[in-house]
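Next up is one chain by itself, shown in structure tokens, the form predicted alone.
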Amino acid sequence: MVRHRRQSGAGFLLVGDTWYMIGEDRGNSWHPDVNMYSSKDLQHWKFEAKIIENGVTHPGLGKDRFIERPKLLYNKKTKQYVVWCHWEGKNYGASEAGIFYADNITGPYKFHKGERPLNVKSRDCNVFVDDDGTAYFISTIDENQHLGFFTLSDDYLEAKDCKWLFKGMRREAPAIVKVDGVYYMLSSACTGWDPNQCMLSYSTNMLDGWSKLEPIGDRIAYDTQAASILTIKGTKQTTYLYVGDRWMDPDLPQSKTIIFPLVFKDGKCEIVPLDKFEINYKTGEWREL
């Protein structure tokens, strides 16, 4: 298990052989400063940036407006990086999606917008980049009745379409990744910063056909929520690890990032949940210590 304190609802890309990871950085609890840190064994941390920052970034950050939740995307036609965020205001009435921009990874980010995409409240999101390079913002829809699976623009900068999806069922924290051609979704109820039971949800189809939710791990998540799930190519094996958010660790600031080995096989998935593991990144083989 790997902790990190004060990098929470994290987003991550692989650039090279280098992790990049961002997060809320909750030190002023209810208005979060976006952190950028970068890593190749997902252990080691250097502090690259704080790629959005309260008041500097955007006038109302801080004061009126606050960001959860950031993602990471890398757009290869126009070569930038692009942050999709929550946006929120006041007693999350806002409800809206953020969208900031930079040519270098570590930044400066310039804020494009910030709206209900396609006019939909959207509110607990995360992000997801097909093989064909189209890329999706999920996100929890009207008064957090649903998902929405919004499909963005080629520049990734706008929602161009949206599929409303797990109607009625009240999921957030939506995480997804791509095995052997088969889609597969993490997420949890809405509890507020309390854990809950995360569910799975697998597709032959990102905007369609997904299977009833069923029951992954213990009934608390192992004390976490749902933020990521990364791919580790190596040479004999692809290694996903599960990211989780441990929120209220004691309190807000020092909620923490978790992670533990999440295995595939015979088109079921199951959680490690491991206190110590190594990974060796040449060949994708990981095992407990």
Second form
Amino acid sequence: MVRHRRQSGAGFLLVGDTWYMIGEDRGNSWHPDVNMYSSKDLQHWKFEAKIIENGVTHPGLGKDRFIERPKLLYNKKTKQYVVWCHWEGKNYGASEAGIFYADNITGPYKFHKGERPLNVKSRDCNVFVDDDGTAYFISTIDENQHLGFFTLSDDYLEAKDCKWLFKGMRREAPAIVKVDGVYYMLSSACTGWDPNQCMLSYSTNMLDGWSKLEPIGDRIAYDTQAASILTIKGTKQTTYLYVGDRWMDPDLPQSKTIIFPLVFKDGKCEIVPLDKFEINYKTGEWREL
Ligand code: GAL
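Now that the form predicted alone has been shown, please provide the structure of the form predicted in complex with ligand GAL.
So here's everything in the complex, that chain up top.
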């Protein structure tokens, strides 16, 4: 288990052997800047930059606007880095997505736009890039009722299409990983900062055929809510890591980022709630400490 401060709702991008992490800097509780850190072992982190800053990147940010769950993408065609996030206003009434882009990973990031993608009210969110480069923005839509699977344009700057899935199931904090051709999604119920039972669903088609939700982990997801799933490809094995937020620990600014191994075996998936473990980044193997 690895704890970090002030990187809530984190999104990750692997560049060579370096992990870049962006997240909500909740130092200013309800108006987080977005910080970027880098690491080779997911334990020792170097601060890179404040990539999105209140009052700087956008005049409304820090006043009537705030960001949650920023996620980082790299577009091979345009060679640009793109951030998608939840772009919110008073009482979560805006229900929009924010899009930023930059030529360099550490920025400067420019505001592209903030809007309801395809006019759909959108809140908690994540991104997923498939093997062929197709990117998706997955968010909790229509007043937290369903999940919207938005297919992004080739430059990752626009939502092209939206498939409404998990209808009426009120899921949020979606995090998707692809393992041996199968998409697995973890998600939570909508209980604000309080943790609840994480649920798993899987499908061989991103936009169809998702299995019935089934519980994974303990009743409160080991006091976390999913933020990301990481894939560590080693010479001997591929290891998957669950990254979750332990909100309000004990207050919003001190919320923690918690990492656990996520094990896939015989079509089943399990969170291994270890207090301490280490990873061999060459072989991909991990062991409890
Ligand atoms: C959670 C959500 C967080 C944040 C929070 C506000 O359910 O996952 O990202 O929006 O609610 O209460």
